[in-house]
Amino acid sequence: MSAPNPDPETRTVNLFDGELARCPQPVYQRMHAQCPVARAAMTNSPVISRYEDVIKGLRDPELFSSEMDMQMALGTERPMIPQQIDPPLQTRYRKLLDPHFSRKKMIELEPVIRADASALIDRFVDEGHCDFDPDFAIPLPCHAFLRLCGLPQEDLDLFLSLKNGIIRPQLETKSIDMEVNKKARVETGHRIYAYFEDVIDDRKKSPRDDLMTRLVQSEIDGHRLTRNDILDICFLLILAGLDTVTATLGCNIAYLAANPDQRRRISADPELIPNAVEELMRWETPVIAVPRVATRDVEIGGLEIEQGELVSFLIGAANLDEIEFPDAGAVDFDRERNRHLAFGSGPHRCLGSHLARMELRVAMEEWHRRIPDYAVEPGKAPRYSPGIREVMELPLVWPAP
């Protein structure tokens, strides 16, 4: 018999439990009821689940720092910018980058992304079936990322390999050995740096109207960004830009395929889709946790946290907190007040939130316009990955024309 998750006797939670990947909401609800502050079963590190505690922690970088030694875990040689540096330096980089990911910029990009979504659907709509992740959820955000950066669309497969080599190296190595995958991350990191070294050199010689050129030409406090600055920004962009929207889109469609009444609502009334996007981000929250390092000893909810401990702020659980979200266990596309934390909070709130919202909205609008009546293939079931909850297999079927 497997141990309960969470285990109220030991006050531990298994963040890599299969149930947490497949259906996390019951785990979150048990945490709130039994042990809203706990320790991770494998690492003994603190795990915080209540909305109020999570949002306070994310908004206090002086107490919970983003500057942590993650190089070996992610294959980087330096901290990613601006995600792994703290204010006030982080603030200067955000002021530089935010305009490139503004609502206005996303409005300009939307028609191209809509055309990309429709073109992808053209490939399989008449067949009456697809594997949603590789056929749609993976390529659409990747096309958007490549267009935004001004990188060639034919490099899509390379970028997918680079992204997986960092986030899910086991897909590339076909191994579960931690040392093998740690080495693979480092090797992939070298490939990422080398790729963008060449792009930087190219944009210095031949400027274009794209994000990479703007980074090469940007200044902070009167000084051009260094080569390493640009590389460390690009390393973050390739991970954030190619994975989280894919994961969110897959989780959203898997939910709608399993809940036909909700699916029929948004198919019949596309005006509901923006609210549905927000509510499904709250409900699914594919990036379940955000790590921070405690800068001094502190106590949260009776749990003593020591200086230097890595703390997991469980934003997925915070989004199911009944104190913040009345009837949190129901998916309500008419929810009026939805301060979900799927994009985090505080100074490190997701840089690409406007891009992600636009991609998700456009993807769901185009999908339900073209394929309003779909379901999971009979006899099959979605397969979710732990950590970032991507739906690795989502075989869908619908009536062929």
Contents of the next structure:
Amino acid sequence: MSAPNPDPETRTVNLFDGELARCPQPVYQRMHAQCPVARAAMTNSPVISRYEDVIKGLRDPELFSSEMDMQMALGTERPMIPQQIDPPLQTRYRKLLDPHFSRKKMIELEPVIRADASALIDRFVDEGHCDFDPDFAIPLPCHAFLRLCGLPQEDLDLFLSLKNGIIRPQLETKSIDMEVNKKARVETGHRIYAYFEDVIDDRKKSPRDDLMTRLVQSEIDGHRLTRNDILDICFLLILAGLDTVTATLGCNIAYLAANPDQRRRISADPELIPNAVEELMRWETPVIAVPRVATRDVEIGGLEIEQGELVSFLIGAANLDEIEFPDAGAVDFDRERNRHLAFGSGPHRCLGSHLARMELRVAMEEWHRRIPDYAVEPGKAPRYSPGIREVMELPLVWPAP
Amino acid sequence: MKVRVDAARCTGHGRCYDLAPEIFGEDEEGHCVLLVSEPAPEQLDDARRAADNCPERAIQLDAAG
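Switch from the form predicted on its own to the form predicted in complex with its partner chain and print that structure.
Next comes the full complex, and the chain you just saw is listed first.
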């Protein structure tokens, strides 16, 4: 018999456990009851679960730094901007980037993303079935990314392969050899740098009304962003912008397919969708943890953390904390108070949160308008990936018109 | 009832101007701008919802006095 997760005797938790990917809420509830501070199985790094401990950590970049050892690097040659740098430098980059990711800017983008979502649905709606991940959840955020940056929609397949080459290289290499995949990651990193080098050159020569041009032209304290600055920002946009929304869409639709009463409520009353998106983000939290490095020895809830240790702040568990969320174990689309941490907290609040919220709302509105009555294909079960909880297999069926 | 926003805590989640657009606006970076510091009675529920949904706890409601 395998060890329980978490294991209260050793105070360890396996963050790559199948149950944590598939159905994390009971694991989080056991963590709150048995070991709200723990260590990760295998890596032994501290894992923090309580809401109050998590927000304290994320709001204290002096104590918990985002400047990771490059061994954590995902094919990058330098830290990603602004995610892997600390204030005060990070604050200056955010001042420059935030206006391009504000809610106002995202509302301008909304009609074209809605058309993209609808066009994807057009392709399969009459067939009465689809594979939700490859047919909808993967391409939609990629369309949105290309629209935002001002890049050609024909590059969609290229971006999907670049994204996989970094995040899930085994899909591209068809190998489970760590060295093979590490090499593929580095090679993909070079391809991403090379692609954006070309885009930067092009926008310098012929400026357009798009994000890439604005990055080329923007300044921090009177200085233009360097070429490397722009590349390090673009790398982050690919890594943080594509998979996260894909995973959230999959988790949301898988939940609703399995809970027909909730699905019917949304289909009957689309005005519920914004609040449902917030509640499902709390409940599912597809990006389960945020890593930080302790800059000095510190103790949290009785756990001694040493300087230099990588600490996992488990935002998924924080979002199930009964102390912050009364009846945390119930999915309540009418929840009035929801300070969930799915987009983090503190100075590194997700740069793309307004983009993600817009994409999720638009996708849920278009989906339920066109396909109100759907279920998982009988005899099949959704398959969730560990790490970021992407629902990689979600075969759906509905009455064809 | 008075609304106070702690600008140092705000990081631009934008829940307040989503939920209570009559009371909160946004600056160019998406951070909260207080539009109405003493909401009318019919706006109080919205103000409270905004405060209750701010992940940074940057919004305070004080009894006017």
